[in-house]
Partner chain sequence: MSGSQFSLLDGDVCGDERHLTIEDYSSAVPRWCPGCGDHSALGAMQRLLESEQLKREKTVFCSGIGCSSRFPHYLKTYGFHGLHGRALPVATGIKMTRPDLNVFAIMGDGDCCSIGLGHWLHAVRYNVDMVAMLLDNNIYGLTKNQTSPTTPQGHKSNTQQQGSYLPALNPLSATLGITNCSFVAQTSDWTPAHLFQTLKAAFHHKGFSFVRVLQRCPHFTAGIYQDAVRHPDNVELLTHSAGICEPEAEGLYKNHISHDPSDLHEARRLAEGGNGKFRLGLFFRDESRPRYNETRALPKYTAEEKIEILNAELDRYAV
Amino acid sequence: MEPEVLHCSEHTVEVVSDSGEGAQKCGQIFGSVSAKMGNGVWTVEIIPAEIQPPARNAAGASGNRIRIGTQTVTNWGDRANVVVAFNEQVLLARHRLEALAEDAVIFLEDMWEKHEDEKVRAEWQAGLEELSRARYRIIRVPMEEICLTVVDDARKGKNMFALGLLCAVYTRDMAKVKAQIVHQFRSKSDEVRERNIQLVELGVRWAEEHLPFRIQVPPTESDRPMVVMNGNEAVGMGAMAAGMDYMAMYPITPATSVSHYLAEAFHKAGGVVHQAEDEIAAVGCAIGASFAGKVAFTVTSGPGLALKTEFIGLATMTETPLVVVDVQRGGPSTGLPTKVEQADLLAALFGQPGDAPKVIIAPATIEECFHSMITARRIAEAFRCVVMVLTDANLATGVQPFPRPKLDPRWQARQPDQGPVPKDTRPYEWDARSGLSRRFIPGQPEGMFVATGLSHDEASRVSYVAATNALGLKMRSRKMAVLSETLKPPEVRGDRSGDLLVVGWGSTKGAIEEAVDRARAKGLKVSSTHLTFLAPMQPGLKEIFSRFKKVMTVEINHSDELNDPFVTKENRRLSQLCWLLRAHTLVDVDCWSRCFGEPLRPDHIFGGIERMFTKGGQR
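Chain structure (the form predicted together with the partner chain), given for this chain on its own:
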């Protein structure tokens, strides 16, 4: 009998396993193949903090969510429609987080039912009991048994079997699947690649023999060439496209994979990743390289940013160009190392003692991760300043297709000027209007000067004269005003005026816009806007805000709830952008923020928007 075909414009898939069973690899390949077939894709990794958490443990659930669509997909969606789970405990973790659709189809490994350990059998029974209260359609799959026909250790094979199963359900192009396996396992032996393909074929065959349905999410024909990668790869590639060739780093989750990628790519493309002895040395080396003529960069995450604080102030004071990529994670302190939080906006902006004006850019998509590096390099060089690029764990590991960038030689950094400095030019000869000054580079005759973190005059001579210090502060700050003049006001999505304006920044853009679109479809007068530049702020915000009765930010960081004990309108602590916007515009901006260690879901944001209308919000 021909299987029934369900047609969908979009679908959300999750693969979850114990850590080390390769669910992420399965999800990545499924996502990449779908993107390469022309589907819109957004993937999010579900990562435990430990490398090898105990087996069959809800907290250790590891895997991937892949949302695919006919059109572009901009966020990870609400609830999963199809799940492959390698045991009932990791499935329960997702169930309890309300991550699964009411009618989700679940492929569940059922070896645990007859497991030799009585405790495991009991857990299985209890787990299925708990799950039976939902309306899921659970399909049992003897993954272990089938995989053991090919491999000795099924833990090393189930992920490829699961991939085959999913590819059959979603009728993926098998030639592309095989090509992707060859690419993913390019550093492994032929034998490994062949065995993985064999396991995928077993998954396909099982689906063909047992499943009476297929799911069609038709791709869109596109004549635009596309590429598909994750945010950390896009950052690395953007840095190369910008001509940056020196990156100094210290390992930190979730930033490190930028260095993994660049260690491989730079090797071919003419650059160096320097693994320094600590976070402080990493930024110090980058500053040294920039002083010597580069625009160098360093990549870190919250705790590393804290350590780099003093050096970032020094780069600001000496006006040494520097790009700092901060892949934000949950804080404070060690916090949630593998999980997303928009944690560092205020630390990035105000981390330095004294006034340290700097530029902060927050890419909202994987594509923007790429392009923001080119912008960052140019601004850092032209304005002799620090540019911070704030991505997060969501962008870092998320995979999304985007139009292939047309590489432009003008994006590339020029070789440092080594010609003589004109006579009597000074190293901080600030233009009185703009605060800008010519950058001197070692090797330039007549340019010899000593950069110093001490207060200095235009010749870089140490000066304790109050007026000189005031001039330096003014000039460094002036540059930000000049830059803000070149920025455009943010676009408003939806009507240009209304009852509520939702303001976001960074990786939440897609989820916010989807939520706002739903609210508008229900007749609510909501619009949204998204900020790319957080410092200096894009112009026109106050005017835009004035057209709405209420303004609220949506963010992944902490804010107090007004109905919490002791919390009042006066002492309520707000989310990070909310603080900033209130100070910047004097508008009574509200906020709706969550930090569950997950990306925001459109349905949750929608709930936040609705509440603003039903309860009059939090004012």
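Previous: the form predicted together with the partner chain; requested now: the form predicted on its own:
Below: the lone chain, stripped of partners and molecules.
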């Protein structure tokens, strides 16, 4: 019989396993192939905090969620429709997080039912009993048994079998699947690549023989060439497009893969990747390269940002162009190394001693990760300042297609002027109106001066005179005001006025907009806006806010609930952007925030919007 075909505009898939069984690789390939076929795609990696957690442990669930659609997909959605699970314990982890749709189809490895260990058999029975209380459709699959016909260790084969199964269910283009496997395992031998293709074919064959259904999510042909990458790759590619050619970093999750990508590609553009001995050395080397005439960058995450603070202050005081990429993760301290959070905003803005103004840009999509690096380099060079790009774990590992950028020579850094410095020109001869001064490059005739992190005058001489210190503070701040004048107000999605405006920043954009669209479809007068520049803040916010009865931020960082013990309106701790907006606009901005270590779901945000209406009595 011909299989029944379910036609839908979007579907969400999860692949989950113990750490080391390759579920993430399976999801990455499935997502990339779907994107290359023309589907909208958004992927999110499910990564345990430990490097090698115990097997068959719910806390150690590892994998990938892939949301595919006929049109553009901007976030990971609400719940998974189809799941491939390599054991019942990792499946229980996702079930208990309410990550699965009520009617989810689950492909479950069944080897555990007859396992030689009595404890494992008991866990299997208890797990299936708990899962049976839901309305899932569980399909048992003998993955181990089938994979052992090709490999000696099924742990190194189930992921490709699962990939084949999913490719059959969703009718993926097998030529593209095989090409992606060859690319993914390009550093391996021909034998390894061929074995992985065999395993995929086994999965396809099993699905064709046993599954009476298929799921069709039709792709949409694009009229423009597309590229497919994750946010960390986009950051690296953007740096090359911007003409930066020196990157120094120390490995830290979830930022490290920026260096992995650049280690393969940077030298082709004349770039150098420097793995320093620690976070402090990395930012110091980047400052040294920039001081010598480049615009260098360093990449880190929260704990590394904390270590870099003193050197970031030095770059501010010496007015050395520097780009710092912070791939945010959960905190404080080492916190949640593999989980997403937006908790570094205040640290980025105020983390240095003294008054150290800097530019902060927060890309909202993987495409914006690419373009933000070009913008960051140009601003850092033009304003002789530190520019921080705040991405996060959601963007870093997520895969999304976007139109291939058309490279523009104007993006590239100019060669530094190494001609003679005009006589009597001082290295910090600030323009009184703009705060800008000429950049001296070591080796320029007549350009020798002593750089210092101490308070200094326009000739870079150490000075503790009150008027001199005040002038330096004023000029460094003045540059931010000049940049602010070049920025545009953020766009409002939806009506220009109404009952509620939802404000977000960073990777929450897609989920916020989807939630707001649902609210508007139910007749609620809700709009949204999203901020890209957080320092200096984009202009026009107070006027925009004045057109709405309530303003609420949505963020992945902590805020107190008013019904919590001891929490009052006076002592309530607000989420970070909310706190900044209240100070910036003097508007009574409210907030809805969650920091569960995972991206926000549209349905959760929609619930927050509904509660805001109920609380405001405007329904």
